[in-house]
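Here we start with a single chain on its own, the form predicted alone, put down as structure tokens.
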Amino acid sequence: MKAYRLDDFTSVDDLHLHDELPPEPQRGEVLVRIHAVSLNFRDIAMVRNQYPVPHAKGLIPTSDGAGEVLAIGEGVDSFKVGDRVMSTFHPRWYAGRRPINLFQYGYGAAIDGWLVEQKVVSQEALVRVPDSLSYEEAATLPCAAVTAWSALNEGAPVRAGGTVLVQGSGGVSIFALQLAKAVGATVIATTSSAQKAERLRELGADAVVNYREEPQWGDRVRALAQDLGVERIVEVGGPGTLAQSLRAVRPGGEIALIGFVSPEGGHINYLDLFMSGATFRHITVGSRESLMDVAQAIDVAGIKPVIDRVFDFADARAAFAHLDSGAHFGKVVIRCA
């Protein structure tokens, strides 16, 4: 069995092919046959030693995974060999509050994850894959999906009427884009590329902003939504762009607190962030139930994942780098069978 594992925190040069046992399920446990992978920022940001939750050196990285059930433990009532199922991002986290302990089953990071030909999991921390959906699709849900789901839907839901900001062409942005268009939401984007606005605005978009022709984007965007701000603000920029969105919220509006994808920002103003009003909510993906909410979403709008490129297992390290270098416009997948 072939897995890869990520022996330092250098760059994409640390991640090295292995060749191992394969595993067997134990009681309640299911093995699972890889066929795809997806990437997300966290991924590379560990490659970077960037990740703020601690991570060991020698583990399989990737939290995303879908595959084919090849085997079950005792005990196993879930799942059936033969069952297309996917990964949950958290594999302890199963539904309600969040669990203190969430950082210390991290995949890739406290645990090894799914980039690796075959896999034993607990059966609590698998979900089926929707009928609609392809492996390579299925695997872009567990962090992307679920983390637009969950910064749309908690606290108050995103209904029909309401107005969304999402930030770039990454997988969280457009399935927020996605899931919002899917109840009715007015969206605006932004992007700092003329082709990926074009196609930002095929998938929904009512408006897009160039950040990189409007430094002060969040003037424009609060103009957008009738002077008035918009009311929930999917935030995976971190320090490079809260405070533009503390320009663009609405007066009592929320920003979901996802990412850090751009980690160079100026001085927050205090007084922006008291005059806006605005609830600030931490989003650190969501648990099992939300996997299964999103992906009956995704199921019955007839939602698509977008995927930007699609690697062979050989070819893991030019995911990586692809996925670094920003040029994606949505999901990197690796297929692995």
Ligand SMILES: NC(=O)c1ccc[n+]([C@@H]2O[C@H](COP(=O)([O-])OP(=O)(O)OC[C@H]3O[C@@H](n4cnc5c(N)ncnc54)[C@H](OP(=O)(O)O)[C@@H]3O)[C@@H](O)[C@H]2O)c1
The other form holds:
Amino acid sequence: MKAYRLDDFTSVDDLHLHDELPPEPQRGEVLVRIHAVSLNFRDIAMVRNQYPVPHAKGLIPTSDGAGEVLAIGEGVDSFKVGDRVMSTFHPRWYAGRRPINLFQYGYGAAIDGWLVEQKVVSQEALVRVPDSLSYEEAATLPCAAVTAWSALNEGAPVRAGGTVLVQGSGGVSIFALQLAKAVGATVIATTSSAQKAERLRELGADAVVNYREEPQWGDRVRALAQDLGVERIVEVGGPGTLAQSLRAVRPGGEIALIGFVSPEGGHINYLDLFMSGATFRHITVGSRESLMDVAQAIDVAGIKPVIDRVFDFADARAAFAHLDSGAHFGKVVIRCA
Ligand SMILES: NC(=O)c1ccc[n+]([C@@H]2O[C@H](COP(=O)([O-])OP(=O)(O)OC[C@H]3O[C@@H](n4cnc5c(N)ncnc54)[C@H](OP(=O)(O)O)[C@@H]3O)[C@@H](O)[C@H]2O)c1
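Give me the form predicted together with this ligand now, not the form predicted alone.
Time for the whole complex; same chain goes first.
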């Protein structure tokens, strides 16, 4: 069985292919033949040694995979051989409040992840794949779609007529755009190029602002939202975008704090924070229940995950490098079988 391991944190060249013995499922466990894995910014942050959560060398990277059940251990009653399943981002967060020890079970950071041909996991750490999704599509859900779902639906859910700002055209932002449009919200997006702006409009964005041409985009976004500001900001930029988000948000609105794709940023003035009138909510992806909810929403609404490119297993390094380039639109996937 082939498995990739990230043996250091300097570049994608630290990703090495190993031959390993296939695992066997024990009581309560399921053996999955992995068909597809998707990459997240987190995987690149780890390669660059910029992931803000403790992470160990030598582990199998990536958190998001989908495949078929090859075998089940004694006592498994949730799945049978042949079922189509996907990973949950947090294998021990089932529902409700976030457990305090979440990061002890981080795939690719604390325990082996999914960039491998076969993997054994607890039956509790899997969710069934909806019939409408291929393995490649399902593999995009566990982190990006759940995070977008949490940003829009945990706390006060975004409703029809609500206004949402999404930043850039990465995995989380495109799912947030699709899910917000599915409930009838107005979506404003920022992006780096005219070509990506056009594709965001095709996906339903009501207005798009190019943040390279207009680095002080906060007031523009506020004006586009009827001069009131947006109700929900899916904040994936972090240090480099928060100051503009504070200008774009509506008093009483919410900034869902998610990411740090834009790491360079100035000092945030306390009074700007205070006067924005916004609520701030920290997101840590979400639970298995949220994955089940977003998978159902995607299935019922007929949403198709946007996949930029699918790489072969042998080309995993190229897939990481492609995500690292920022040229992608949506998700980058590795086909494992
Ligand atoms: N807290 C959580 O639970 C959680 C969960 C998932 C992800 N995250 C974080 O959320 C962020 C996004 O993750 P992802 O996997 O969706 O990333 P991704 O797919 O790699 O998306 C990266 C995209 O961000 C956009 N971008 C870069 N700089 C930007 C800026 N200044 N303003 C607006 N957009 C910018 C670019 O799109 P354009 O070229 O279109 O601008 C780029 O393609 C990462 O920081 C990740 O670590 C956090």
